[in-house]
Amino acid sequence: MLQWDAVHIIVADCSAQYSGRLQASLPSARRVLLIKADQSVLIFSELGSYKPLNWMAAPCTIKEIAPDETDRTDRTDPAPVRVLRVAADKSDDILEIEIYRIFSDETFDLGIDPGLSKDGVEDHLQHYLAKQIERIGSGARLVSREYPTPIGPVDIMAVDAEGNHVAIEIKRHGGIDGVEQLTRYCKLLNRDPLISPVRGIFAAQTITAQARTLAQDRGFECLILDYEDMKGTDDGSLRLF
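Please supply the coordinates for the chain just given, on its own, in the form predicted on its own.
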C-alpha cells in the first residue's frame, strides 16, 4: 500500500480503467496524475476545465501492483512500467492506472492551507440587506435574521411600512429551487394568525427568467441585490459604462 503525506504530481503517458458502480476508460495519452495527501487520485488532461477526466475520492487505498498482474487480454497498449490500483474504502469501485512513460514525478509539501475566503456569499448578502432593510421598501424594519420555521429558518423576516410581515429568501443566483423554498416558508408562516398575512420577496444577485416568472406567478416580489453597492465599495461617481 502506498501512502503519501504530501501532494504527488506525475506527468506521464497513461491509460485508466474505472470499474464498480460505473464503467469508464481512458485510452493512452499524456496526462497529469494528482495524488493528494488524503490519497485522492485525480487524472487531468491539458485541455478542459478544472474538472478531472476521472478520479477516486477519499477514503481510498492506493496500491502499486506488478504490471504482469493486470489483465492484458486483447490489449494493444504497450506494457506499463507502473500500475496504480486505487480502491474505494466504502464500495467496490476501483480505478486502475497504467503508466507507460514518466516525464515528471515529484512530491510537494504544501503545508497547512488557511482556506478560501469568499466575498459575496449568501451570508454576506443577508448581513448587508438586514442592515439596509429599507431596500425592500421605504419604512421597512427588520424583525430577525434566520427567522425560525418548522422546516428551517427564513433568511430575513421584516415588517413593511404598512405593518405586514415580509419573508425574504436570499440567493446568490436565484433559480426555481429558491422560489420553491420561499413558497414552503410562506405557506407555513401564513398559518400563524399572529403574523399573517406574510408576503414573500425573492432576493438575489441574479435571477433566472424561469424563476422570476414562477415567483411573480406566486405573488412574490423579485429583488436584485447589487453586492458592491451594498457593501459600500461603489464610490457613487458617474460612469459611462
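Rigid core (definition): largest C-alpha set, two forms, superposition within 1.5 Å. Remember, predicted model here, so these are calculated numbers, not experimental data. Residue numbers count along the first chain shown, from 1. First, how it differs from the form predicted in complex with the DNA.
In the core-superposed comparison between the two forms, the C-alpha atom of Asn164 has shifted by less than 2 angstroms. Ser144 shows a C-alpha shift below 2 Å between the two forms [criterion: core-superposed Cα displacement of 2 Å].
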The other form holds:
2 protein chains.
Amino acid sequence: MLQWDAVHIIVADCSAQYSGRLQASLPSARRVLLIKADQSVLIFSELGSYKPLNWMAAPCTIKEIAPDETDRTDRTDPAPVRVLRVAADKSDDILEIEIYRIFSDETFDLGIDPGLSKDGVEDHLQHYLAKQIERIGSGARLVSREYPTPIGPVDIMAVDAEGNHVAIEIKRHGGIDGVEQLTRYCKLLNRDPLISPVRGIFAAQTITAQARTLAQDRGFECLILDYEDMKGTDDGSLRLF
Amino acid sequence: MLQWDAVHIIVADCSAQYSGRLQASLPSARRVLLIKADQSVLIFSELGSYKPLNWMAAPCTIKEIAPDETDRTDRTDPAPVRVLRVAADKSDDILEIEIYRIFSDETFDLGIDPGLSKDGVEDHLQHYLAKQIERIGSGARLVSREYPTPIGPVDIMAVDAEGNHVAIEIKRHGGIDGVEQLTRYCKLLNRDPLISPVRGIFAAQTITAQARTLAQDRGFECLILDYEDMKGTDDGSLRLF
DNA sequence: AGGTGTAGTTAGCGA
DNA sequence: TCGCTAAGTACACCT
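Provide the structure of the form predicted in complex with the DNA, given the form predicted on its own shown above.
The complete assembly is shown below, putting the previous chain first.
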C-alpha cells in the first residue's frame, strides 16, 4: 500500500485522465509516477521538459479504488491491476490513473530538504544600475530603488543632469508588457506637479523590436544593460569613456 | 554508467549547483534524480509542486567527471562518490550534481509516449461565445474569431445591432493585463476610419475588481462568461430570456 | 486570501 | 527563427 511519509517511485504502463479546469487524457504507455509524501502525483515520460505530462498538486487525497469501480464505460484497454483516484482537497479536480503493469515500485523517506537558494536575477540588474546610475546619462543621481507609487513600486527613480525626474523600468527581457508598466507609472507620476515632467527609461538585457517601437512611440528611451559589464564595474567607479 | 535510450531514476544524497541565467545552489539532502533519455535532468524533493528544485532542460550533455576534478574549493561536504556535470548545448548553463550516497539506481526504457490530449481551455470559451454572439447584445453578428491586426489577433470581432464594430477580448480569468491588451487593440482599430468606432468588451469567467475598474475607466464593458451555461446552449439556440 | 509581477518560466501557434 | 500569448502555469510578495 501507499505510505504517506515517503516518496513513491513507480514505473508502470498506465493511462490517466485529468478533469478540472480542463479535461486531459493520457493514453496507455510506460511512464514514471512520482508520488510525494504530501500525496501530490507527477506523471513523467520522455516527452516535455521539466513539466510532468499530468499531475495533481497538493493538497490532495489519493484513494486506491477497485478496478471495477471505475466510471469509464468506453473501456478499450485491458483491465487495470490498480486504479488510483487523486482528488484535490479544495476543488473538484480529479486525476484518475489506471495501472496495467508495474515494472518497479519503490518507497523512500527523503526527509527534510533545506531548499534552494537563488542568486542573481532582475534584482541584481536593479542593484547594479542603481549603483551605476550614470549609465542613464552623465550627471544623473539616484533618488531611490523601488520608489513607491499607489500602483506599485517604480524599479528605479533618478534625477538627470537637468534636474528632471527619471522613472526606470528594469526587465531581464523587455517585452511590450514592460513598456505598458512603465507607461502606467509615468502617466501617474506626471500627474504630480512636484515631480512632473518625468522621463521614462526602459532598461533590459534584451528588448524585443515591438517593445522598442512601442517605447519610442510613447517617448521612452531604451537602455540595453550588459550584465557582465555592470558586474565588472561593481566597485562603483563607472567608466566614463 | 549512464545509458541514453532510457530513463534513469536515482535516489541519492546529493547537492547541486546551477549556473546560468542565475546561480542556484542546493545543499546536500536526499533527493530523487530523474535523468531522461534526452539527457535532461530533474531533481526532486518533497518541496514544491510539480516543478523540480533544480533541472537542466534538453538539449544538454551529461559528463561524469572524477570527483577531484570539481571546481569547488569551498568544500565542506564529504567527498562525493560521483559527480555529474550537465551542460546545456546552446548556452553556457551548467548544472553540477555531487552524489554522496546512492540508495537506488534504476534504468527503464519507457518507449514512445503517445502524448497528452487537452480539451477545454480559453479556446472553448471563444468557440462558444462566437456561436452565441448575441450574449454581447441582441442583434449582434459575428465578424470573425482571431481577427487579425498588426499587433496580434483580436479574440472575437463582431458587429452590434447598431452596426458598430465590437472587439472582444476573452480570458479565463480577467486581470489588468487583459484590459491592457484590449486597450491596445481598440486604440489601433479606432485609427481605421472604416471600422471606427470600435466598442470593447472584456469577457471572462472571472474578472478581478482592479481589472473591472480599469476596463470601465477605459470605456469597456465587462461580460462574465458562464462556461457551463454556454456549453448547455451549444446547440446554437440562444436563450433570449 | 486575493491581486500583481516574475520565472533558469514552458508550450503552442503563426508570421 | 522570432515574437506573441496562454498555462490545470508555479512562486514570491504584498495588501
